[in-house]
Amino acid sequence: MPQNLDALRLALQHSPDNAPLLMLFAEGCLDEGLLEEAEQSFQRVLKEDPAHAEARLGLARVALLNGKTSQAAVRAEQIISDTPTCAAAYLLLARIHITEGDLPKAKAMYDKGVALNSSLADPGIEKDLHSVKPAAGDSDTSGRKRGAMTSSGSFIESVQEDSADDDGHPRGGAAFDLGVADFGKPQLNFSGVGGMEALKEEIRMKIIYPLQHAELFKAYDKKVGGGVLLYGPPGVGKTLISKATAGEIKANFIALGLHQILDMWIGGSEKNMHEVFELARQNAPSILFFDEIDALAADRRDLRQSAGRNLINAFLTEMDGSESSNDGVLIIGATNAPWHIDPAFRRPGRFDRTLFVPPPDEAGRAAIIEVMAQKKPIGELDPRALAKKTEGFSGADLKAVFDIAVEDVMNEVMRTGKVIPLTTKDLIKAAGRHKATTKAWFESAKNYAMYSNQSGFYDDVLKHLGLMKR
């Protein structure tokens, strides 16, 4: 089985986003015990079909055989809500049920597995779930105890005598689907990302100092906590300055899309924000990420209909703690529109701390070409001689000039089946068929500083752009 993996990482070389070709290749991992890539392979797999329900059952079992049961019961219970006809989710769950000893949710969600595909009937499973009978009423369908069900398929339940897992982290309560987003403690941490020096002293002080002496914070009776508003291109790396933040502090992160929050019932997209509020809440220290925060924090002005204005009121609620304590919860949002934002959000005790994060300098995209070098087969390489020649390129415009220089190469690897090293020539040439991305943010971007500037929010742009002294 090695050799097949390392005959398919090769392909997903010249493939990256193939989901077939990444499910194989996670599946194989997991045969081998490689749990860290296969959860990165489905974590790719759920970036392009975030509803692909085989990828997030993946993420389920790597959370299972990592030791974190009530997490993996949360993705499971999540896939069901979602695609009730998941046979294999049952299955799952009844696992984990054997696992925490509990027999008769354990037979009540492996019977509905088989009944939906008999194929998967499992002898292991069945001679440990012998003469077992469930309890009249004491489970749903989803073999939990009773309790309130959001309108996102989320659950609460009413009893709950165990508060948390083996991580430490809630049982119900605030569960939502992790299927999808990133909750944790993440290992990456500032000297994991190339570059941003500038930007990395500046949340040391406006963030990390503050969180690592919060006792002196407290003597002058000030909370520790709040909101950071990080703006800038699309691709510069917001969300891995942000993960790599709670790395440096230790803390839990948890990030969040739109598609975590919306909900097609009236209210459930603000018992959804709610959620995660208490989520983080119960996990602090924490970092609560929210990408793409303009499509959650729309100016009300923009908005026409009550469900988008009811949301966002909502989400102000949230910062403000008004109903509970946000202390030790770091709320981070990214966007490349900060035009777009509600004027509230950015009121002081919200998102009053601005960091604008520019595309990296030629030190920064040097210091981004080694550590992106160190996991591809490299010959000779001159990371300044690169960065010379890639001048306004983001980080995900350097991910794709390593891309198009293996898609040059892969031809002849497939052809002797040998692996040829990349070299500075092949990715010079690269280069040069990539074009910046970040020109077209900074043209718009332009256009709001010159003439939408009066508070100054926009200095760092003009700075940047050299028309203004800094």
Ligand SMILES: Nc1ncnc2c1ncn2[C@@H]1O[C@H](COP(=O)(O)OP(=O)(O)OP(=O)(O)O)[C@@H](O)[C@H]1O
The other form holds:
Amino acid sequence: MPQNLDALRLALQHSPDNAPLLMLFAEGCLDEGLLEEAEQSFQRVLKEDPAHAEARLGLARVALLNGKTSQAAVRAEQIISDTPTCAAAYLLLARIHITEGDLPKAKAMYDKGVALNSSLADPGIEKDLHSVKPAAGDSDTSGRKRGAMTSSGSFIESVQEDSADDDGHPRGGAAFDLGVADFGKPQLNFSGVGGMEALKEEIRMKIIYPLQHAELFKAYDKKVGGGVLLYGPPGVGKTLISKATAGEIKANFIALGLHQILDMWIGGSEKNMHEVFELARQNAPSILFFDEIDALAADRRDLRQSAGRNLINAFLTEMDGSESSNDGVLIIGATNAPWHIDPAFRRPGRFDRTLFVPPPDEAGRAAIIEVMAQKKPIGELDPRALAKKTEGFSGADLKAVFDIAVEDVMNEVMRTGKVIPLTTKDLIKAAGRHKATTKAWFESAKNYAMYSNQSGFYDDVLKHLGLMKR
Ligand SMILES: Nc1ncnc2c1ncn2[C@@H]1O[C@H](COP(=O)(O)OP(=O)(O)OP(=O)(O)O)[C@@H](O)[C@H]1O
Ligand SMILES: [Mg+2]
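Starting from the form predicted on its own above, please write out the structure of the form predicted together with the named molecule.
Below is the whole assembly, all chains and molecules, this chain first.
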């Protein structure tokens, strides 16, 4: 998010040694590529406080952006040796190693950073760690260094220590060894999710009712469980509603994010996939959630022929439940790119039910705004008025609006040292400076919906766009 650099510059004229202000300004400069100014500001902070970890990290980032990778690495390593819990420094080191082409090291650093602070998970880095893999057969350095790839790109039985128990049997307690992102019975239920009334109702009918009345379905020899694919624009709450669904029925929620899927992929540890499913079976009724499922289910031939093929096969075998029964295990996959999902994943018994998660309507936005406002100092708030001005905004967009509004009052707050409550006016002003992210998504989705709407897969998108009768 670009800072208002001019305002910050002005504020700095009044208080040139104000460290928080200098940091904000330096970050803004970094965002804008003003490396020299950023460097000077970080140095000014360090003059007053030589141990300031973020400023030291800032200098390391400047070095990396200037192409001075070894200087950047030295700086980042020094920060880690002084502050071993500085997650951001590990992530920066991961970046540096990626730049140097050393993927195993990059991954090790990335894992450490995310283990320390999972909110720093960075899809950009994950993509970089990921994107080199298909070329594993010829040029992937990580493959060579691990000695796990053959020259044709196929995997030799995993050489990595994986997290299975010695006897190879899964144990419930091994969940976090398996690297699952989330495991347990969530506190969150539908009341903690703003709006989404139609979707909640659909989930009640298609997911909750069958799970709660398994005996009715059994009478007709119909299996309960299977897979549901949630798709929709980014930030509309797909992850949130999945977790809340588990909370709603007091089922266990076991989540794997992009990071964990890529981990298995990179490690060639398809055995872990079996153990994740076993964990879900042992803890049934459970929801096994795969976030960004397109990472696994992508319809890209090159990937399917590479190391990932075994993992995909392992996943489909588990999902089919041909070897073990998936009774009471519901598998939810979420994606922003349903058009990249291999049709094999949508066969009966797999992700055979699909739910579109639309951006919130006006009432939905008002409900989300109310939920978000609870955590902020608010003077007076008219959620409806803000909802009216935020057409097309996702939940994540609304969160961004709050962030922008907070940034705006921060200058004033730092000058006066007083807490200034946010008002509806501040928020509406902030909304004017944020572009709804769902519009771009609908532009792509519309093309797929109009030209490759096999079996009515995208009917809900067309209805949402008013291109089909409801
Ligand atoms: N209905 C909602 N009520 C409250 N908060 C919401 C709602 N929808 C989204 N949010 C907030 O917006 C953020 C993004 O939500 P979430 O991660 O669930 O979206 P997503 O659809 O999974 O996004 P992505 O496609 O990027 O994975 C979260 O921080 C969440 O708290
Ligand atoms: Mg998500």
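Note that the structure is a prediction, hence the values are computed from the model and not measured. Positions refer to the first chain, counted from 1. Rigid core (definition): largest C-alpha set, two forms, superposition within 1.5 Å.
After superposition on the rigid core, the Cα atom of V114 is displaced by 2 Å or more between these two forms. With the core superposed, D459 shows a C-alpha displacement below 2 Å between these two forms. Positional change of T85 between these two forms reaches 2 Å or more at the C-alpha, relative to the superposed core.
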